[in-house]
Amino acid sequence: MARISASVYTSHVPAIGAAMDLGKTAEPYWQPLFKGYEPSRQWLKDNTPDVIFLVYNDHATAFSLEIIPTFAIGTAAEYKPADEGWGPRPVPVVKGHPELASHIAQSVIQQDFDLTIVNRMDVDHGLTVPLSLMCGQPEAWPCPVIPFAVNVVQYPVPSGNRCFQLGRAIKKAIRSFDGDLNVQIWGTGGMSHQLQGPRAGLINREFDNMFLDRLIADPAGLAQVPHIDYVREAGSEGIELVMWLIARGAMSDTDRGGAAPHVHHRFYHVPASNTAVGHLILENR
């Protein structure tokens, strides 16, 4: 059967992608951030999965504000980089895994989670920036990717607990797949940031690091944090952090008796385009 070997968590700030695309990674402003991902790139080379299940949010690119699914799974064979207003990023086309994606959709829907099935869409920086941070600038991404889009843009958004329980359902779905696949699940977005209003530029280091602490040691408790706490403490865009709870819910220790994951790497950096950047790699034991 398929198995989840690890989870990866990272911010997906669009300016990070631009810095890479424009050759600015060695500049003093950006160099400390990219240095924090060097161990992760080596880790991914040493632990390349068969498939990445990547949780992200679309930024009104594939889904306009006319139709916004709460949870959407990509079941296509490939996904092109989206044009977000200044042309598509110069990154490889993302290859999908239709067989596993369709199986997950079937299983998760039968577990009473409503998913929108997407057979064609372009993917924006929410998905491509995490791949770039972890892979660099390859001619092709190292494995197929299943995009899983979560609405954290247009209210109402799903609760942390809903996302955590969804992660557990995805874990069950992957384990029931009839095929020997090594799967990683990535949660992206966040950390604290606000893009508009009187609090534009808000960064809360204390909240961010508390979130990382509890994501590692107390994910079920963290899942109970109400939506308003994210807005108050982490800014209006800090709600993206609920997507990390999907990846965390899929780890083995959320089963009764499961062993706590191994923390392979943890990194936090401020600022990156007026945003806090968080990163974590957890390995199943």
Given for the second form:
Amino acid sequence: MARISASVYTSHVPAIGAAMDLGKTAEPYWQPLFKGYEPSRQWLKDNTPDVIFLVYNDHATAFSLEIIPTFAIGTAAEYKPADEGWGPRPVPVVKGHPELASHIAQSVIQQDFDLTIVNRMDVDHGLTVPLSLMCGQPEAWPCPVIPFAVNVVQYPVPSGNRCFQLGRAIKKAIRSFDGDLNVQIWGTGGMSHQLQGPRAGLINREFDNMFLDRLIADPAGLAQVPHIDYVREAGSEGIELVMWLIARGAMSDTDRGGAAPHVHHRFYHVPASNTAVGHLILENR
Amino acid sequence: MALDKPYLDVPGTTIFDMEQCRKGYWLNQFCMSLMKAENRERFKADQRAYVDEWPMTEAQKQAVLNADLNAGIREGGNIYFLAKLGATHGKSFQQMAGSMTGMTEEEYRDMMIKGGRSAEGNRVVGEDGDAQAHRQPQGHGTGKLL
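Having seen the form predicted alone, could you give me the form predicted in complex with the partner chain?
Starting with the chain above, the whole complex follows.
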């Protein structure tokens, strides 16, 4: 039986990838941010899973306005880093896990979540920056990755509750896989940020820390927060945070008597470019 | 029956909903074309000729040619698509976001280093925060990306 051992939550700011690719991580601006991920890199070395199920959003890269899937699961053998306009990031090709991904797709669709199945796509900073933050600059990523893309660009995006319930379906799917696999689920994006209009640059420490607190202890309640609250409190792009609820939904059911996950690491930093960076590592007990 | 759009009274903010998507389809698809290096070169060599290959409105073309991201958003653009235009001009997301506030690059960067823009007064149109219409522009920038 496959099992989910832990979940990782992190922002995926493109400038973080650029700072690593251009060798700027020791600069005073970036140093505090990367220091916050040092324990995480050690933890991942000590706890390398067999597969990472990585929830992220595509930023008008693989999906233009021609086709906009709400939830898309990658079932391919590999995914190339995309050229987002600055040229492709110099990071390893992402190896997939077609066998587990196909199993999850079939199970989750049979649980009434209508996923789009993707056998060919490039992956953008939404997926590669979390890997860079957690792994540094290796020759190859430490394990296969199943990309799971969520539409948070074209409104309306899925609700927090829809995401949370989807996480539960993914957990059930993974548990029903016959192979003995240790799986981590990562939720990425956020935290508070707005990239457009005269309100660009919005940051809300209080909201972000409330979100982190409730993600740990009260995810089912947090999932009830409506979109408009994210927009007003965390900025128009802060809506990405609903993706964290997919990962949390796949962890221990704290609202149904399950033990609260162990908080291995918690980090918060402002700013990375336009964005508040939040990071959690939660381990199932 | 009217659609539920509770986000129309957030100051300084345009939510990329279905209506904006319909309005901005070709502008955004033009931006997607800039993900190819050869298209970026062709665009930079003759911007007017390149935008004329696309069925955009003249207002959309002017937003592109003026590197005016607020105008791009108004005409149906989405920031993640417009970012391809910014990238083609060698600009970062911070430079793009900053240009829309009317601040200079330095003014905007300083605001972010000091903790960013507060939500106070910026949640609903009619309050007195720095993103409200009556407080624009916010700095000494040109409001354009270039």
